[in-house]
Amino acid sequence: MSTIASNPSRRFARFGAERWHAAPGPFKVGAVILATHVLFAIVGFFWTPYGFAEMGAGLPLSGASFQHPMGLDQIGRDVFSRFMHGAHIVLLLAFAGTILGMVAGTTLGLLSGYVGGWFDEIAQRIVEAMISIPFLALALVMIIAAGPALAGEPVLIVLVVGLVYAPRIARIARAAAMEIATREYVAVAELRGEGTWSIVFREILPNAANVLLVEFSLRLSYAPILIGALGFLGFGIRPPTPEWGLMISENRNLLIASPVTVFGPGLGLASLVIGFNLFTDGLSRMLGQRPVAGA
């Protein structure tokens, strides 16, 4: 029996090497730099060195040193401790925000690809006001909008990476929709006389999947980014949580007393960009769809 049961997982754990060795260089790079940023995340989430917003650490404006590895900011926090903690806060928001702009922007996109008429005429001319503003420029101006309540608030800020992206996303999904429902399955459904969320959902979707998973992975590297700019203007998670963007403009005027204090959390950022970017790059080249850089 056990030699029966251990034969599926052999060829299951063949398959995988097999299309591990198969995949592009750019994805295996990307996958390799993302399992690191993930596993960094998980162990600052459960230990640092220091409390990440404990002062006295040491000396104020120390150097790099092996008890801190990334010096110490203005007022004796412990850099590395903070870079650590604030690994998994960057991921949690730029996931969670790129899916919520994911269902959102899926569903709008699809419903108006399919259905079209007056309803996709309202939807686009949103869609299009959304997208003619700047990404940065619709933020701030969302958070603004929400007033003070909200401020520095992690929901708002998966609220407001969502929408930014929505718009962007229901361009690619309508556009993928409007081919698919060309096609004759599609038919063969509204003859069956199936309604229009079950063909868009379990005709379209499925469908569709490919273009809008390399999407998903698109906005995701856009995702810490934008977090990272916000922060970096004082408009993302409220101090003393240590997101990488808001780290990076707290040690800003200490760039030349102390540059490994902004360089930690700044090649953070970077090379968890750089992997996103790769990752998407080589998810597009094993599907074989393009993504829409740009945007």
The other form holds:
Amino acid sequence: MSTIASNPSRRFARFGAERWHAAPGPFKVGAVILATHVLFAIVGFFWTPYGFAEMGAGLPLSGASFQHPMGLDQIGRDVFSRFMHGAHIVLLLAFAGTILGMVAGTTLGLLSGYVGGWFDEIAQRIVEAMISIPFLALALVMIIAAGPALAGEPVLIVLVVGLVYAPRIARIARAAAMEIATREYVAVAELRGEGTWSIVFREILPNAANVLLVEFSLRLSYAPILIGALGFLGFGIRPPTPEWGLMISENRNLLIASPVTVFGPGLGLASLVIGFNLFTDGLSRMLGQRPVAGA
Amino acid sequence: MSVFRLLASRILFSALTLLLVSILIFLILEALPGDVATRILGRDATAKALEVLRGQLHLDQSAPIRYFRWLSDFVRGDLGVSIATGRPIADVLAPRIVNTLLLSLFAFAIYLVLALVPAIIQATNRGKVVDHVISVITLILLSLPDFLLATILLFVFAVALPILPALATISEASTWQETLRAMVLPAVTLAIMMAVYAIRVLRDSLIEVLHSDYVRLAELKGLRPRTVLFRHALPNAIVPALNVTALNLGFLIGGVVIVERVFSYPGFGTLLIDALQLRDVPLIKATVMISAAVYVVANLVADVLAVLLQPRLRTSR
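The form predicted in complex with its partner chain is what I need now, so please give it after the form predicted on its own.
Everything in the complex follows now, all chains and molecules, and the chain you saw is the first one.
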């Protein structure tokens, strides 16, 4: 009994190790960076040396020291503690927003590509119009339109990231669906009398998975930049939550007095995006997709 | 003939897209359920203030009527009046657009150098150390959020080695030397942001072209390597990069907003942020509309240029 149970799992483990060795270099480096970020975020969520909003943790603007490796801001908050606590915020917002965009964009794109006709024509014009509004402007306008009640709430940021991403993802999903819709197994499923939803989600979606996975990973790479930019401009998460973009914006004024305070959130944000980019690059190579650059 | 038909249909589609953009912006800003005036001023606003704002926004009329009035005024060049300043939006916008155009032109000139030189070095030294080093630098720069890159450049060149002004506040009183000096940091930031996207694409397409038959032929014919590269390979390799530039324009307009903000440059981007912070709805509508128009027109131009540079596309599309 035990041999039967352990055999497949050991084989799986070996298979996993082999795949890991065979994976492209960028993928491995990216995966390690991302794993480090996740670990750091988990630790920072449960424990930080000082409270993230605790004022007077030390002498304000006293620079880097052993107790305060990233210095203190002008009201004496320990920047390292804030940096640690902020790690999970960017990750969670980026994942939640991108997943929302994927679900909405994939559904619209696959349907539009498979159904075609008027539905596709109208959907594509709307998608095109939404993409034509520069994404930062679109995000900011949506935040303003949501009004003061929702301003600074994490839900709003997730919604905005999802809505900015959905049309871009829909365009990719549509192209994939149009190509897959010409395959024989789709025709067979149609002859079997399967409904549109069934064909889209059972036949087309699994076959578009590679394209969509790379797209998901790519969108995930840019989400921290978008979220950080919103925070930096003062339209993101409400202070004193230590979102990294907001921290960079706050501590930017201290560049002359204590430049080390910008170092942490800057490095965190940059390394997170580098990790995502490397991961995406490796993933697209492993799945046989062309690496994609830009929006 | 077919080129003209292609052009006409592209222009028509662009116009249709812009019409839809105007509907979207209007829907997002003014037609969401709930009172627009309360959403702008907040729940604590006095009844009087709300009444005044409703009058300014013509909220007594129905949404479709307000939309068509706005659209017909907009098309005829009447952009309306800014709520925050009470001045005509066209007067507020014009100098800002000129400033941003100046900055963009400056940035574009730097961009051409920053994109072409590394890509050519990489493509002609494929697989060597230089190629890898540039790839890594590009990846790092690609991953830097624009506000972070701007902050780093500001720290290095304005705080650590104070050779350039930290703030790009220019006015009509500044001499052109002052203006130029003030624009260096924001322009370089924008140029780097644009170049990192183009370098990758340009490198790959240049490598592809350099291995094509006609380039081999040109080499075998005994042309000088420089002639082969610049006269024969480069023009064809540029086409994919051209599309990337246009597609990334959405990013770039976002970049302008952030870069202008960091350096306090009085351009279009800071105006958009100011309008948003003051919840100046007519001004927001006008600025977002114009930025979308820039994006649509740039994509149209890129499409047309691609067709002109590569005659093959005239038939294949």
